[in-house]
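Below, in structure tokens: the form predicted on its own, a single chain.
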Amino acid sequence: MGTLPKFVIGNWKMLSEHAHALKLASEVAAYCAEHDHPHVKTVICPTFTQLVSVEEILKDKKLAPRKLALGAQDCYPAPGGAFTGDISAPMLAEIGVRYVIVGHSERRQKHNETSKFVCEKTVAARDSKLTPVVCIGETLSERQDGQTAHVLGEQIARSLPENFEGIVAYEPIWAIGTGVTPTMEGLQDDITTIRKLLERHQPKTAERIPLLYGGSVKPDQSAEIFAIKGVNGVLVGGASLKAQDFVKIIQSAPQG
């Protein structure tokens, strides 16, 4: 497998009020403007209401997307229509969004989104030239029952279109927002399993698919996560809401 870039993607969820979002974006953008990490692709994903304002901040800093790109937290499969409250992939693309998270466990669980629906979103993102970040992950009970590989295999098979070109983020549901992370040995096993599943279900593109880990990622263990064979980056939740912590995670990404 060729060398893939390292990704650091911040998912701000519904946790940042507008003033804080602007301050946070300004601080992250200032760091990225002053420091070059050519081996790292950094993405920040504000809420929908903050996207335009954050994009203006990135423009003011004259930041190329390779240094700091704008991402969204979701999109709707249809390009337009009578879908009250939804945002389409073309709408995101036209305001400067480059990446979009789809299939996050919070969407799958709290909005009852199926893998089929996630696949439709992924295709919509692709068609609008957005890079989809497709999330997969198992619950604690599924893990305890020895169903991790089966659950992840089903999600990969049904959430990704044929010849998928995008990013996969492994977010074990039992680790999100809990402060609990798998042991590094356990995470290595999980990443190895997912790599094999990608090779089985996406034989033509598997080696080009970056695989990220998400789930209570913090600066004090991000270097360990990056060191795991097969991990190409991190999807960061709570720690992405503090510029200092997020910057430390960017700095922990190894070259090569």
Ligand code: PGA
Second form
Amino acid sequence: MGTLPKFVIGNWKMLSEHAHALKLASEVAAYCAEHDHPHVKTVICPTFTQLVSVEEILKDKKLAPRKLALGAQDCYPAPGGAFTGDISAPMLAEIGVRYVIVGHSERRQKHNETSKFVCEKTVAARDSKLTPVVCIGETLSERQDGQTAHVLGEQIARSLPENFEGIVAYEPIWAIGTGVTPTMEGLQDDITTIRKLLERHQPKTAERIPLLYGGSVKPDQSAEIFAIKGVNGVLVGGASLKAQDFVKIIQSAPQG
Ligand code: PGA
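Alt. form predicted in complex with this ligand, vs. the form predicted on its own above:
To see the whole picture, the full complex is given below, headed by that same chain.
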């Protein structure tokens, strides 16, 4: 596990208008072009309408995907067909997308996405050679009821296909967009639990699965989060919308 790189993934959600997205992408790209962090993989996930323009910005800067890669926020399981409003994994791959977030709690909750459906998306991503970033996480009431491990176990068992190759992001729902983060001791316990669940459900690939934390990650505590054993990166929402904050988070990742 010590050999896994550290990931810093920015999830721009539906929070950035086009002009802002282009400026943000240019600023992050300029930083990544000028600074080498060989052990850190940085990914930005704009909304669908911004992907092509952002890809052009990365191309202009001649940025290798290992320095800064493009991600999408979702994909549909089917490769194509009559699915009004959906975007398939092959469509993302053909415009230069390398990563795709699936099963974000905002989609599980607001679009009633089940873990089975998330698993289908994960398979579609893999089939298009995209790296899936599969999100899991419990609600506050599940946590207060002592259900955290059970909920995470169910999500891991059902959202990941056999021999899963990709990234898992632990995002406790009560920490997303709230400014509240778990205590570092609490987070260490949850990460240890998730690592054990991955070993149980993904015995062949668990040690190759980067495990990210997400939920109100900010530059002033990201170094502490990176220091947690078993954490291989962060999935950042709000703080990824300001280039300065996002860059500080990249800089806070262990550089060796
Ligand atoms: P946040 O979002 O950093 O704004 O809490 C994280 C996420 O939902 O991926």
